[in-house]
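First comes one chain, alone, set out as structure tokens in the form predicted on its own.
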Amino acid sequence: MSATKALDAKAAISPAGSPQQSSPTLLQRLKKIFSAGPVMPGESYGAPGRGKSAAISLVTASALLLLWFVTTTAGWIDPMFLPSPVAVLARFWEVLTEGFANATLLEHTGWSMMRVFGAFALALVTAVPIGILMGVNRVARGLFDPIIEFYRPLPPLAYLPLVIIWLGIGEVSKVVLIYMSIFAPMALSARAGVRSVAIEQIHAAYSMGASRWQVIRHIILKSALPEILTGMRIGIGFGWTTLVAAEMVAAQAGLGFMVLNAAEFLVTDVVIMGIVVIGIIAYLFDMLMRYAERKLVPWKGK
């Protein structure tokens, strides 16, 4: 036996003289997923949670979007309830084109996103501002958080009749609705955020000479933005979950008036496209709201 051979089979023979473990078990592949992620530079241990999910995410919708199928085209359960994914998809291309509720799914889709991103813009201006004075000033907390704290529990229904009694049917109503859902989320994340600062950043910019305004600016403002952009992120999701209930009344277009229209004519297919529709268009908007977090706050959670 020549010297290759005897290493090849010493290398397949263990210490105790048995041949090594083969590929490992399922258990072990288990334990391997939801263990630790691997250790970074400088690091000791794994941090629980770190490690790319793209891979188990795309096996998730996969064998959701099967299940969904078989199901439907076994027959177990009745089109009116649950319609098979190809009768969804047929109905977009329809919707699509032809329209549906005298306009089309990009009219829809176009008149929901101005409303919940024209909320979101108006949230914008105004809720992160008012949560860092409430952070950094003590009049402000004592003006602002009881009314925000009094009205964020209520479901949007609960004051949507007085909005309309305020502001009446039109526009404005429907667009102030959503944008009172948004309002508070992104106004305590920026007090929260406020809040979280360390105070030995604050005593050592007072000390090199900053004023107040150039703390705020240059240290909480920065401190605070993770915070700030999670707010954004749990806002936007607020204004989508509220758009069906804005379009409930006297709505000609938009992606929530559409799924109530087909939800009264039991038009399933139709209901299911639109929170496909909207589920997308959220779930994008996220997405850019983590690139943006990535870019903006590289420092976050390290």
Given for the second form:
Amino acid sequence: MSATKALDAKAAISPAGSPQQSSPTLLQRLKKIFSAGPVMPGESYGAPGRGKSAAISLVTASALLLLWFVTTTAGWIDPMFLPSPVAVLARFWEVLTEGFANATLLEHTGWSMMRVFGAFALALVTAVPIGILMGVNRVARGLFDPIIEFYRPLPPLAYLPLVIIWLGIGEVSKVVLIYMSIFAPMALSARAGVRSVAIEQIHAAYSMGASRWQVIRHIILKSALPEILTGMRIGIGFGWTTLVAAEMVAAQAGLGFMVLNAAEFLVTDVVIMGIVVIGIIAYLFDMLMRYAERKLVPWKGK
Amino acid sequence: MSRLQIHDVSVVYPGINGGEQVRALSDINFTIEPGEFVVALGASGCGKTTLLSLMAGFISPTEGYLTLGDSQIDGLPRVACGVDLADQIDGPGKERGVVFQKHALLPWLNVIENTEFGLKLQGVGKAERRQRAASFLKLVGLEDFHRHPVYQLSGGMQQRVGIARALTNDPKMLLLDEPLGALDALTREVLQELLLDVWKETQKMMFFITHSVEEALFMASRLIIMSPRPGRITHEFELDFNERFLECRDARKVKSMPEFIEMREQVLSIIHGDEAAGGLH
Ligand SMILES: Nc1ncnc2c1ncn2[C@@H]1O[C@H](COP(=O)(O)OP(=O)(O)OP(=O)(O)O)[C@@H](O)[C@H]1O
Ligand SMILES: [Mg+2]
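Let me have the form predicted in complex with its partner chain next, following on from the form predicted on its own.
Full complex below, order starting with the chain above.
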């Protein structure tokens, strides 16, 4: 309210204030974006972040691309710092067909995906059960909690040397490093999911004659599912983050290796191309996970 | 069938973060006989839900004990963190069905799956449990909502699913925590009569919590009135308006009888007296 008043006062003082009166001012528009606003049936007044954002995201992405294109083709930036999109595309094709650092793009991608998704699958079958166990059993919680809480905040680069000393420089140590970075967030999410179950639902099941095992299976696991899926999304993100660190040591192929190798020789277009490929794969997988969330846990947040 | 007895029970909730302890129930002695319909009435926070949780076996008393027939029902070990599934003796059981005040339906199951859930746990075949669940859903007026997700139902409809679910499981004793609180007047009357019919037919023991004086008088064969801080049972009345209804099938007539109105005034004055004396916060 007071903001509008101040604005009116300004408009009155300014002699050229007529266009401000006819069309809404910037401030008014901003206020509209951040106010609760009217709602459609099925939506809720005042729900945080209500409304669609896809169009805005598309505009942001296109603007950034355009900016990249204009600044580089105009020659304002040295291609060694930032090559043009065209150069990156050309390089993409070249690496796809002829390869870079003794492997084609598909081989690099294949190796990296095998490492990340292999570690992810391993974490899925170990971290989720352990997280659930930590939620339902105090012995398991006491056992695993200090271990996970201690190593979780450490950067993977810090324990990479140790992993190499213990497991060598082969494929195992790479997968283990990625696995460790995925394990903690996934286990903690599963545990938080177990803790989020409504006690009334557990009571209801017991009052209908459920055994303890039935309560875990039919109530606790179901309740924990949304958070387990969130944990999977967070976990795979950590996996991609750790990939480059894992491929720093004695890798023959892999997207992280390719980027590092290209950086050493200042082949900037390969660096950017590698980053974009990693980004796209990670994004596609995230979309897949969100789709799975909508299908598997439609009650989430209800 | 066997009676449920509460022996010298007190419940003290520990203070949260060093706060003051809450004496939710104090020296309760109380018996529910087979075939009785007991209604508990009292101001918010006087310990009605706590009393029900004791009977259901969800909490253990701080002092005293509970028995159902010859067996002691000790309840879950106190659950501080919410879901610490420590070993338990007796505790809740399928002979004591519960209709909860809120939050107890399972959002990953639709209406009929929620209703048949108890039978599924007990290994009843799908065709039979579907049929039994459907018949109770029809009784509560939800026959057209079998496949609806429960989180898209209104509060009153969710409560009706809760009632149908408890009835489908066919317990010996039914514990109902404000089961009709969120319903409109008409549906409320229909379900009051439905519960009385079920009671008459099956002779289940009923423990029913409500805030409505009229509902309490209409449903109860015994009415207990509770008062807060500490939660106690202050008055008990033997009533027979439910029997009168079951004879004449005319709820309006029963509720306008002079005895009913007189009783209502008496109960209201007790409650208002309590509130004046205890003082609402
Ligand atoms: N888990 C708990 N921890 C601590 N205090 C509790 C807990 N549950 C209930 N209390 C306290 O015990 C007292 C009785 O609560 P209870 O839920 O039994 O009341 P009620 O009669 O069911 O009220 P309402 O009619 O509002 O449902 C209240 O003062 C409440 O604050
Ligand atoms: Mg209550």
